[in-house]
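The chain below stands alone and is given in structure tokens; this is the form predicted alone.
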Amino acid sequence: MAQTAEAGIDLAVVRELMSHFKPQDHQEAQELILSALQEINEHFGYVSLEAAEIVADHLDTTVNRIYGLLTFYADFRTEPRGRHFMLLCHGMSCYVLGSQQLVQDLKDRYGVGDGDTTADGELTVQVVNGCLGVCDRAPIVKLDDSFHGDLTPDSLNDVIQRAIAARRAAEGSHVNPIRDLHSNPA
């Protein structure tokens, strides 16, 4: 399960994850690099520079090679995700039915674009130029583990605010979220 920006990466856990990778030779070590990075990325939600250094040391390669792979493949993150993670479908059906308006509204209202996290660490957005496969409900997002469709900028904001409020309630926060918490005043 991915951890959020607050948690950071426990390097002892990274070392434990790496202990499962026991290459027999240099060639096998090179072949294990992506698998090791994927495991760390899946566990923490990103791979920090310190974690990359551990991978490089364990698999006998350079940090530059590791960082090059991390920045080449879109699935890897080098910075922590927000407390909520959103995939915004920008496939053909979603695009035709208004996903570009959702992308623009997220920039205007929350100050985030593709791959960005809000300043308060609440939300990370990733625009998916492929398809999330729920075209009959386009435009659609996957926020955390739930799909939300037939969205407008206002209904997307409602979905985000409900997710923030639910997380705060689950954590026992006594702060009442304000609708449009991140919106710019008119």
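Residue numbers count along the first chain shown, from 1. The term rigid core refers to the maximal set of C-alpha atoms that superpose within 1.5 Å between the two forms. The structure displayed is predicted, hence computed values, not measured ones. Compared with the form predicted together with the partner chain:
Fitting the two forms on the rigid core leaves the C-alpha of residue 15 displaced by at least 2 angstroms between the two forms.
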Contents of the next structure:
Amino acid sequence: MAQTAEAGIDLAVVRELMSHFKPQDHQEAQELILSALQEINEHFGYVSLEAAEIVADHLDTTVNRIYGLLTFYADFRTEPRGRHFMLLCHGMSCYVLGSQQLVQDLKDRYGVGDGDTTADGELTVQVVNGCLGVCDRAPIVKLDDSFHGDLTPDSLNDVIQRAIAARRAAEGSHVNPIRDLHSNPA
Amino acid sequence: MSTLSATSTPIQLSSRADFEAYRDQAVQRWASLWNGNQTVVSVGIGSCSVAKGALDVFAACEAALQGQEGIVRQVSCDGACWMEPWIEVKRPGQPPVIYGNLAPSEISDVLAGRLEARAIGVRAEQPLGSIPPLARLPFFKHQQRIVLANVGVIDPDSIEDAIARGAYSAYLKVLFDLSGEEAIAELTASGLRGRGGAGFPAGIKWESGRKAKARPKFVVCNSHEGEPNVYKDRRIHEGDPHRILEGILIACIACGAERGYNYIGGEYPLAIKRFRKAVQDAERLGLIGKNVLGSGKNVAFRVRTGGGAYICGEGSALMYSIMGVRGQPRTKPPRSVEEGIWKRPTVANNTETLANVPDIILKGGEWYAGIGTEKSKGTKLMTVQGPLKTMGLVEVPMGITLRTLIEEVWGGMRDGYRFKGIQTGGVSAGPLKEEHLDLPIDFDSLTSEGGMLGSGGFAVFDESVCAVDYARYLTAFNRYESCSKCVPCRLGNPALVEILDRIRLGRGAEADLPLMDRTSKHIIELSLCGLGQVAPAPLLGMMKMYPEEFRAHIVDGVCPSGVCPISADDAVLAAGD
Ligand SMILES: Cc1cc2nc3c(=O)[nH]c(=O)nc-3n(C[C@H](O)[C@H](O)[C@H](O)COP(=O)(O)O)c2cc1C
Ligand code: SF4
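How about the form predicted together with the partner chain, since we already have the form predicted alone?
First the chain shown before, then all remaining chains and molecules of the complex.
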């Protein structure tokens, strides 16, 4: 699973990851930029400026070009993820069966839209414009490493709260549940 | 013993005879797997079934068979999403039986034969007791599997399984027996048209590639599949990666290209993993590299992955993405077969197109041309989404009707849902209604009504879906995915979404309808690439099929389906980008 905001990005790990990219020439180096960024994004949940600089150095390009890519390709983030990361499928099966209501409910309940993280850093939501390919259980989300299907706004909220509660129980912390804008208008 | 992924480290093959000996051995091992005194349990493991607990089912099978004469192996999902997680049990002396919709806790009963209620079908001509032949179930009955022949049958991580079932035999033919011209002549005779949406004849494209003079040349397989309506290409990767790789390698040899590429959508980790494994194994075996099998021919290979930008499925954008820049289309000419990756001639085909190639080379173009309709040859992978009973990926001959697909293959509407329409062509065409369901599906027939085959992804929607809201969803997709390079698409699509939002909020005016028509015309005529040129098509299709719904919002101030936030306040306007 991706590391969280507190952990930051360990640049030694980035250098280790980069050491596996061994381009033979400048053309191949350019072909490897996206793969390198994908690896970092996968590992840390985002690509920081410092990490981008290491990639730029390793593959003999500029950090500006890297930023051009990070902001063009939807899979990349330049900010840390929350403690939980959710892909919300907005493919056609999911749309037909109500994913729009899920998107709306997340906005109403937690104040988050595509790419946002809740104010308490618990949850990052990414709306997938393509298709996650589990269409017979639409609408579906992938929360951290598991899929949850046939969702309604309420059952999605249960899924999120349970994941957070389970993580907290495992960590032994006793903080209040994630702030729910519906029940806590204050 | 269990094999979640095959472990064999193949030896390097350096001649045709080496390969044939290896193949003979693989065929024998494959046969002995099925004829032994052991129970063989195959578990369907694909990204879709993993989401439903297939890995736990696999573990339960291993546990249940502990200490018994049996083997548990992985295969991939075979397209039948509706029966996942599923296993196939081959007991000694009996044909294989498929059991579906399983929970891990049920596995020991299933394997002991105590839960026959979970049996879905038997792989045999005749029923086994009360279990019907799989091939007679409506979902399988209409299928003719060429591309999917090995999907759900072989272990996708095993090159040996693939070769036992015929992989790389067509490649061998192209390496040793056929000239490039002859191979391409088979492709031309087959009538195979591109499966990526546009339906361009593959033979013609390869011929231009072969004739191109500049060096080096490349072949690229377009496995981006970023549309919100389709999941076929990633299933081929997950189920039979060697078929795709073989198709690409054949294209390289036939067109004289030095290097093949496969560009896979970054969102499909399992597809990428299995395909990379396939490439590694083929390299190790000597099917990729210098002087392949002593033929004197060289071919190199690279896998590249996308980053979640739909536009990177467009040919020129895809090539920019491979070159490590933003995937923004360019004006044509020059076409990619003249100037593609690194400004070198590049033949680009869709995954499914290339996956058809091995069988065409082996069995001949004429054989392939005998399947399908006059202008659309062969089979087509089709996927469906929406509230249907037996959903999944199927491979059917071109010319099948939408009605057969919806009502038989996909089992009809789920209880409590009433059919309203079917969105065709993904985000690039319009919907069709009940009265169009008897149209044959091929590249040309659906277009007369504003529909399109596209990549074969259909989305059935029911009466709870509002045509205006759906039009907004489809237009918003194109707005979001616009690469912003040219003005008509960058500004036109947001304008359409803005007007649609006005209508959804009950603030539309009658003049908005012709305004959307005019704006659409601008976008279609003036946009640079295929995204903008068809972006308004879904909206125009919805307006054509459901004019009364648009009028109800505008004139009566009601959303007949009760979906749109009519009379809600502006805060709602930004919903769901
Ligand atoms: C916006 C856009 C997205 C596309 N996405 C894909 C895709 O995901 N996969 C694909 O094979 N073709 C896609 N295409 C079509 C390709 O440009 C190209 O026609 C196709 O890959 C050629 O292969 P074929 O002749 O085998 O179909 C897309 C086109 C456009 C305009
Ligand atoms: S039509 Fe749209 S996607 Fe295509 S080049 Fe123009 S802005 Fe980019």
